[in-house]
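First, one chain by itself in structure tokens, the form predicted on its own.
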Amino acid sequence: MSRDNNRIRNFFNTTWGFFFLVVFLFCVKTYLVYLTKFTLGVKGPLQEFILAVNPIPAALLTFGIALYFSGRLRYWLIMIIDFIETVWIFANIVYYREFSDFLSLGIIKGSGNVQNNLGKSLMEIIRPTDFLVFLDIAVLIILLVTKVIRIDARPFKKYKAFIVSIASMVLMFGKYSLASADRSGLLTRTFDNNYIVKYLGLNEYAAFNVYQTQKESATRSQAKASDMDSVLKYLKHSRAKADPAYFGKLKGKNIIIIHLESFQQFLINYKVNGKEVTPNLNKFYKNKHTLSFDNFYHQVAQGKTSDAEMMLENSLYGLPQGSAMVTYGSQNTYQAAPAIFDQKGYSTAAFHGDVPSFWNRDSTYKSWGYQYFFSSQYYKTKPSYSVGYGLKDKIFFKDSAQYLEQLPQPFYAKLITLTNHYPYLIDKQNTDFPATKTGDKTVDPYVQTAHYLDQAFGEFLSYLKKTGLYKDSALVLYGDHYGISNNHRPAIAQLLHKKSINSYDLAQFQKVPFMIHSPNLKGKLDHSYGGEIDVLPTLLHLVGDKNNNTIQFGTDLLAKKHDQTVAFRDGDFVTPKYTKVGSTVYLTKTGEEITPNKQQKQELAKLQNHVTTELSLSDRVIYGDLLRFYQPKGFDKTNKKDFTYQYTKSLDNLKKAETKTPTSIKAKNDGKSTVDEYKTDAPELKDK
């Protein structure tokens, strides 16, 4: 037996001896955080064959490069190999716990923009047993310390390395050709990175990832005009035209829209304790002028709330990865809402209680056509009146006010919520609403943060309705993505009230509210599937513009023809008869998972079809800045030197504005100030 041990010893001691226990020892943790720290679903023998084995050919190639030098250089390159291998993994641990996807090189170049408050989130997020992916790493330095392991320093053939290299690849090959066999055309249909690690691993997304990415920015230098055919032609046969029951209802009205951060329809007429969580907002769903969606869903992506917004007000998709507002909201020509309503007489501004920075939002709503961008520098800030990514709620409403009165009207505006943001943080003395008890830490407080916007929305509805803005206006209200990821299926199902929770159900819990309201609106509740893609077409029906020209993807959701397709970014799809999971197929109605005939597979494949291709096709557009060449009739490009934000500036413009067009609810009121009609219960407030 000691002679066996000698042996293994006498082994390890070598180069190709440590070389294949830092590999096996990578491996077996690689494959470990797949089945443990991820949600890949593998189905069947061969996906977990393959899972298994995905992490080897990676790791001999990179670990590989080590064997070309020689002696100690060796051993210490090895390390350095493992550790930043190891960093990558935990890095993907941690972002995909919160957004059940995996890093991109859009979301680390765009890391700039969205830094603001992460700390806190992070923390939330990071688990002490993250940490435990490292520790083959520091077991390997005390052998090495300890000498338990003996480097060798002897001089290492070129040639093994070699062959070391040339057998990855030959590996790596196998693999591929196996992942394609299980699921066709697995890097060009596939818009699911699941997909990708699963088949493929970590360190091969990483490198598809990089490829896209790059082909992506070479893609803007070789478009030419003649890529608009294809969109101009495909949109020729998807418009829907307007309901003439709704055409123009809201024409000349101020257009108000409401962002509610991270918030799930679910929250609708939800109950904790018997108490509902967001009773103003029940009232409000329910109103007679109030048009109703209980079929609206996020269709966000990694870009999270700037993807609600690109689709909010271009119609137009985000991207498979990374922010396109953060990629290319500074350099790309758009025709955007605020850009079209400037353009019909309309003042627009956008209020955000952050750094203009954020998402890139400083220059893309420049790009955009916004005139004003009331940002975190335009208010009082106090350490008590922020919490996680911004201003509180109430504070941010009341504040905002100031701005609101000034605006000529008619206006479109924007007012971007954040206290009901991840980590779902609210301090004591704004909390009087009891938390879920699902035992998810993550999960329990977010119908807390939910009510205390709730309770905002309340007090900034009856400064509207004061002032006289509620009757000139339309409010608009959407909820931008989910609150409540994947990653939490126990609490989820214990929120929906049920043992368990599918494939489906995920899908139907990413509705998200859709409100539209004005006094003179006649409401309903409308049954229509729909999206984020589909709000601009909609709002521009419905202030009277029939919208023949510009380029959108989305349809109005009034509209008798309005297409029921409501895509997602990573392909799946959901339809009034179908929903699609990866290649999991339920009846929507029922939620019954079913093997399609003949026939559902030809209606499956349209529908699939139809949804790929206006992916690929806003896609296209973004990508190639296609809209540069294509100038529809009655638009005019937005010049983004035309627009400022700083402070002094931007202020003094809209006095000019105010002075030129005297419309303003402050100059209707003989120039007084309405701020002091504006009443809140925000306790950081009294002492003021």
Ligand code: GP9
Given for the second form:
Amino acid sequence: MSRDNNRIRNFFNTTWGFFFLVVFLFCVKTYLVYLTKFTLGVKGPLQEFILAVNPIPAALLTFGIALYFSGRLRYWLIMIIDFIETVWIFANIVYYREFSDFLSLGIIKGSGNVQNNLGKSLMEIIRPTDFLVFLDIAVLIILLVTKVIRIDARPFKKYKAFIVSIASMVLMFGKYSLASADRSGLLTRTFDNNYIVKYLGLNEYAAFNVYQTQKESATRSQAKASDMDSVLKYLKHSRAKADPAYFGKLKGKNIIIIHLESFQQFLINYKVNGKEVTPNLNKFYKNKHTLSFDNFYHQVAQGKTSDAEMMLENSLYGLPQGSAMVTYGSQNTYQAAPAIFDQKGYSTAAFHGDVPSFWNRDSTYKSWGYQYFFSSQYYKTKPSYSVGYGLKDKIFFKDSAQYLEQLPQPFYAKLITLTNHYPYLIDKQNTDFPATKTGDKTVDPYVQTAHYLDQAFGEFLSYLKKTGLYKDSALVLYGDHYGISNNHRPAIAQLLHKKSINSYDLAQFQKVPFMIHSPNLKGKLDHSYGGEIDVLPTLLHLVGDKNNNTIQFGTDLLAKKHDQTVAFRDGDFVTPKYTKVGSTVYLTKTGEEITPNKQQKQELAKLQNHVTTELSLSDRVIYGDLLRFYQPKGFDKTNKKDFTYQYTKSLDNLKKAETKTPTSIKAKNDGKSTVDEYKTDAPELKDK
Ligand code: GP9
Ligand code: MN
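Coords for the form predicted in complex with this ligand, given the form predicted on its own:
Every component of the complex follows; first up is the chain already shown.
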């Protein structure tokens, strides 16, 4: 027994032994921090496994640097690296507690988010247990100083250090492959910092963040104020004047934006076994007070929801790669819808049942000027309340009422739904709607979650009507992007009752609903061609804003001069006449493929030039952060430090705002909550 003990001690008295002990302790502590200090949303055994092993490669790589040095220095370097790494963990624990996100170079450099009043509140956030991350270091130092562990000062062969470095990189690559298999597009689409930490680790996150920040600041520093000239010149010719018949028709109304997740236009009036998938939305679509559009397309790329949000609230295109909200959301200057409405005296709030860090919303929304962001932290949760990314729509809408009723009116509120999201999971108790029978497992439940979303919307609408919010509001509904991707051609053909489908059908399949509804609005079914980029200019005219000065690439869908060329992010386009996909051109009306004649060729070249110019100018605005050089008349620059989404502070701000301007629906109800008026049949909330 004592021989064994001796052998172990002897091992720890060697460089190898000490190195592995430090790495082991560091990995275990990192893993414990993952489990106890962060909410990484680990699901399933593969993700559990990845999380457990994820600190190892980077620990070997960084601690391994010390192995190249000689004697005692080697030991102290190991300890210094351990200390630096641990400070990084500690800082993230503290930052995460406040912001549910990880530190980034931008914050550390102090250029952007630091104005989150971080310094002031730091002492309030730190908890004594946070310091436990330094425990292993303290113990190791004591063991070294008391010579319980002896320093092995013998030379350590460089090739051994080299083997450690190589092995760590091989492991890192293996881990990355495993992670990519589970979550494709992890680094290209850049969803959420939580994902990068979950799959790759805190060190890899740091490295990736440095890379991203450098890339971002490089494009920013290359840009000059004069780059705005070409943008302004372009916009001068493309602005469309409002139609007086609609200008100002929604003035003073609350604007309630409902983001219909993955919702495609084909679902409108679609039936399965003779049953309407979305009876409430269908009714709404036909209502005489709804402006409905049936040639409205999503224009997103990899950034999916975030691209839709960028277009909707800024009239700027998403980027060809990744998500603009993630890469350029924190530092860039924006002239976004929430800020514009705020300056008109509206309260502004976003509601979403997912974690705040997804798509970097927590930071981007401040750049856009949202006063409030009610994310998953603001909603009561139980395992049964959530599916997929977060809260089930019925519960989400219902529990949003408690905040909506407190917003001083008029307000601009955006509610982002979630349940109708790939892979369209819905539990039995929540659906009796028949799935389609294409045989494609991904596609078939889509109508069931869409049906659930429709019911949730119906319940929300009833609440608005009951409380009187309805008559003072305008509802703006849109589908953010496709739900069924182009990889499901045979199933799409069946859904559309066609033998087969071609690129033309797929292009038309990208239509999503867009509706604007208000009790006194004169509705119509509008066949104009347009897309997400056009929403903000349309909305601003409706609320009575001439909108002559802001930088927006879309045009008012209701305007006579509205530009009906719908640009897709890959440079393809649809116009009332042509649908161009790659090098193939179809007539939009009939779907007939054409070989363009000379005149058509000229026309198409002009359209292509227009689309390419518009996309690249929009990209230049984002890459170069050009809006920092341009101050539109009547618009004040958005200041991120004016906003906090920290739970208690934010609710406190809401209270203060309500007292100062007692126009909320709750204030008007003599301070009595209207939440009881909300009726839902959500089975999870029964017997409450
Ligand atoms: C997540 C949700 C989904 O918060 O918005 O984003 P998506 O995957 O649709 O881009
Ligand atoms: Mn989406």
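Throughout, rigid core stands for the largest set of C-alpha atoms superposing within 1.5 Å between the two forms. Remember, it's a predicted structure, so these values are computed and weren't measured experimentally. Positions refer to the first chain, counted from 1.
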item	value
After fitting the core, residue 130 CA displacement of 2 Å or more between these two forms	yes
Rigid core superposition, residue 13 Cα moves 2 angstroms or more between these two forms	yes
